[in-house]
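One chain comes next, on its own, written as structure tokens: the form predicted alone.
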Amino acid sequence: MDTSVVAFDSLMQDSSGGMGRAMATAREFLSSTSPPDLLAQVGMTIEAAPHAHFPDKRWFQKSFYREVTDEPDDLMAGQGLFYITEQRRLFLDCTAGHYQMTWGYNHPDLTALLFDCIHRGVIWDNHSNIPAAPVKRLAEKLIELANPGADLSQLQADESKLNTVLLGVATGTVACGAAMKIMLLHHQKVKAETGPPVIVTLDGNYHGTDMLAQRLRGMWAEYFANLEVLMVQPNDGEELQRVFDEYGERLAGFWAEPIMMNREAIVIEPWYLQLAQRLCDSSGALMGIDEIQTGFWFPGVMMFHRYGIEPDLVMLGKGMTAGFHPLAALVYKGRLDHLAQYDAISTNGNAALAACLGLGCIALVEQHTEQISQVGSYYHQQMAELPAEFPELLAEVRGSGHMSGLKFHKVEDALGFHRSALQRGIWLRVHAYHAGHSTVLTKFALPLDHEVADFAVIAFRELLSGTPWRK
């Protein structure tokens, strides 16, 4: 055994190394297993992989199952669409991680792209200031990406265009604060003998976790003053256009994300977004689009061109380095770049190798878009043919392409299924923390094959025939 203070087996405090045999044994079962052959273990124990004793949960905070300290059953290792927990429970993840492992566990071309940085001297992350060519790189990309088919000779100097680039955020918490700093600072430039700023919501919606993000859903309401939020519903143009004709000047922004995966997993409307840009453009407002869900997870990258809109600001995040090392940005119009250097700013944005993980993830999107685009309807096409088998359980189907959920009638018959697919080695999401709430919620990684798809819809079905939770 390698008695080196950074070994493996040292640092996790494991003499017998049982740990990493476990995780070494569990990953070789991943990758030598066919996925035929894995679909059809879902679920099960993994016999082939040694038991071993891992550490719990006891340092935890309490609203992360801090009571969980006897025989822990986290993830043990992935591969692709599959992980295999500590008790060597074999599960299908349909959630991508936390939504942000655009290709599933370990992606063999990521990974091999990750050593080949690493072997030509690419450094992990680096000071801001001194961004490596990985990084600039990227930035040029999403420009590319921002405008299909743009002469970017002439683009530069153009400061009605998205041809600017902030990456220097590591998360997608941070590019939100720093696009809502750019609203609040535009409306002071411009707008200020108008009033207080007022910046409207979708109800429902999620920009990140700091204090400003989350007064835009509505809390922390006590703590801001002169600034005003304003909360109206999704794919209602009427409301709409009410809040632009009465706030007109004073609106310093509206924000949208295309897929409101925050809530139950709500497609907004091309019309709506339409009609919000031209009510932004005739009051002066900024339009953001919260594109921390669907960035990366369609052809195209960015989902706002399905739209026939043209945002002022957009923000990237999660897929964007396929889970690798947290890396998120902000485009923006030119002629919005007013920030100071450190306005917004992580200390490990700009992270070179993370930029050359985002390069590699949107070149393996432009090589897959064919694919992505006809297996992410399929799927969602075969989702949708279960309301009509289930009626008195399911409403409708939300979502889109590999984004796709389940809309129950009530609360505990969701909660119910999502307990019944965790037993059955499917790993969900399910949305039920909100009045109203009763979404069983799926964002597939982009290797996602149509086998994968009818194992999925058909297990759905199953659990949906057999309602196992009202036994």
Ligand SMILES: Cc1ncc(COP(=O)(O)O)c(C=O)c1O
Second form
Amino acid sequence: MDTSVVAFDSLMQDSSGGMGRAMATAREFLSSTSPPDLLAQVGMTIEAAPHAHFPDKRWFQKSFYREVTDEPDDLMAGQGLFYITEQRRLFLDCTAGHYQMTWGYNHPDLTALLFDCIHRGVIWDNHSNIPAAPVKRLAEKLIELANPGADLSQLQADESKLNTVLLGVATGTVACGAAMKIMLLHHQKVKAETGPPVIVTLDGNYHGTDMLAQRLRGMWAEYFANLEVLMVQPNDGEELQRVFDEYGERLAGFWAEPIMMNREAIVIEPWYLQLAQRLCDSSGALMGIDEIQTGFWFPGVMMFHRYGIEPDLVMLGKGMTAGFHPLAALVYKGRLDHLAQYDAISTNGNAALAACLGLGCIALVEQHTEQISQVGSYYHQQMAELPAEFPELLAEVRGSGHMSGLKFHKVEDALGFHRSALQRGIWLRVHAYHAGHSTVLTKFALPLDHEVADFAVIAFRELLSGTPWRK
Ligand SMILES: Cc1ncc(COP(=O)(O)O)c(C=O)c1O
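Condition change, the form predicted alone to the form predicted in complex with the named molecule:
Okay, now the whole complex, with that chain kicking things off.
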């Protein structure tokens, strides 16, 4: 056992060193076993990995699965699309961790980049007033991505373009919070005389976990005065038109996520966002597109380009650093640069090492554009066949590319499918906690290939055919 005070074994209070050994063996197993062999063992116990004693979640809050047990079974080690649990079961991860591991667990190129950066002296983090080169380069890269083909020297002076980046924020919630504040300040500055601001959101939205973000999805209403929030149904153009007709210039902003991963993977239609853009333009409302789920998951990195719109504010987060130290960003039009530094900041935003990982993640997306697009449509097409095969269970398939939602008619079936998938060694998520929600979600990390896509869809088909949860 290494006895340094910051050695892993001593930090984990594991004098036998068993935990670290088990993790290293599991990692070695994952990196030295071929993907077909891994697929063949999904759901099995990996005997090559030794048993070890791991801590449980007894100090966690209840909503985070607080539990006292001798046999915790959380994640032990991961590589690519696979992970091994503490009880040594092999799982295929169909949700890229918590939707943020763009390139799966510990992608070798990004791991090599990480060590190379440290070797070159890239610091982990520092004061945001003296951002290191990778942070400044990432800001420029995001502007390039937001304005494909634009002449950057002209763009900088053009305040009507997406030419400003707030990178000093660590999480999506803070990026969205900054966008909300900009909407409110803008309303105050240019149309306060129209009355208290109104913000339009899509029903089922999720723009973070602070109070204002949660207000946008209907929570905490009694604590907010002088702010009206209207939730409209996604893709209902008539309702959107009615709301804009009724509130006109009082509208401060409109929010949308291109794929509502927090509402059963509903895809927002291009015509709907184009209508929203026209309505925003004519009423002076700002359009905020939350790409915290979709950003870095499609060719072109930002999905809004596919919609033929140019939002005023674009929120990015989650997959930007491929799951390394969290970093988020708000890209917005220069004319909206209303916030002072400490109005929207996280101490750990602007982190140089994370910014390098962000650049690495983007470079991989650019390098693999063709494969991402091809495998994404292949997976979606395979999924799209399932409802016709199991009409009594499935209503439809939603989502796009690597993100998909399998909508069940009944919530019990969605929950049962989810349980059976976990027993089979397939990690996916289910939306069943709101009335009417009954959707199984996947968001594969981008190394997904045809073999894994086929394996997953065949396994889903078997689970649907067997319907073991109904017995
Ligand atoms: C669409 C969307 N916006 C905002 C957020 C908040 O991001 P974070 O959890 O990094 O604060 C999330 C998180 O899931 C999200 O999915």
